[in-house]
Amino acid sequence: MERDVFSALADPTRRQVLDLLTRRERAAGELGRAFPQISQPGMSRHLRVLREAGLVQVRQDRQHRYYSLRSERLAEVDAWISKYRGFWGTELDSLEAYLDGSKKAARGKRT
């Protein structure tokens, strides 16, 4: 069963986890200690969904398991935000005219 790839980045954990992947390959043992906060069982969830979802892939060596970082589901994800990117220059365009009208309007009240 594949997962959508937004529900699975849809969990701050699960994206601090890709986080960590992206430096380097980690074992799943490794993962878990990165958050102590979290049950093992829980980090096998996550680790699920991401590993469901197409974002890691898992190699196994004797009795551990590595995750790595599969970046052609992230691919999906940069080509739906980047319809986006368009609007955000706009918008950090008129926020930064705004504030510069707004400064302009300061210093002419104190003269």
Second form
There are 2 protein chains.
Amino acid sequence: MERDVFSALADPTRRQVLDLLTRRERAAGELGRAFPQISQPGMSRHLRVLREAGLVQVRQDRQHRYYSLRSERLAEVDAWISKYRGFWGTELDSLEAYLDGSKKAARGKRT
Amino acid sequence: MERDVFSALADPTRRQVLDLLTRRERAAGELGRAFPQISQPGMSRHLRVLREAGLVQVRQDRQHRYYSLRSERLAEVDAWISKYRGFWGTELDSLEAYLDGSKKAARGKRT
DNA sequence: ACGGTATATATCATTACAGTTATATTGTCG
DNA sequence: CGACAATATAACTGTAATGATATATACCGT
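In place of the form predicted on its own, output the structure of the form predicted in complex with the DNA.
Let us now look at the entire complex, which starts with that chain.
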């Protein structure tokens, strides 16, 4: 179990699945139909990878399984990439401002 | 060439290399020595993957090759993950803590 | 040019992964 | 119960990624 989040994100189909889930939760079959080039078991496996990475959660309603996003792991990825934000401009400042705290944040990282 | 950024980020060693490069540029050998469990050619290949993904650039000085971060692709990843930022709107605490403390990294934080 | 250092490529074995077909599980309905 | 729908797992296949050893290329000092 315990699957790596970054590895889960490495597959373009899985990233597209996550994109679809930003709108609303979706049943497994609905997601499968959104990718006609992939078989039903294939999609089921992708969903399992996303599940084991903690990127999605499932809610079972009758014979349907509804997938939706889980924020925690996505936030981890965001936290990781945020370390590099100082390298492409001043976006960090706006983020800093957004974080009201202004407790210091990672400054002085400009080359 | 054109290699997928997310696939390049899927490997933990390569992510650690990027982490090292946030501080300053480093020679290939310096990076290799930071990972004793990986052979010199192994590190060279990791660096190639990062290069082909556009995540790093190389500057050659004498017999040394100095690797440093390239912001463009990292910014792409950041743009992608930003689509999900609305999903943990008020739960930005983890990110805040990450930028703030930097001592107790937010990675490995089980929820 | 020679020997040493720094780094990359070639080749090969092993492993991981995406995709397929077939089958199993679980739930619904008549 | 029997048939069907929704989803997951099993077994297999081809491909790509990883890591190691050996070798090649490039640069430096003497």
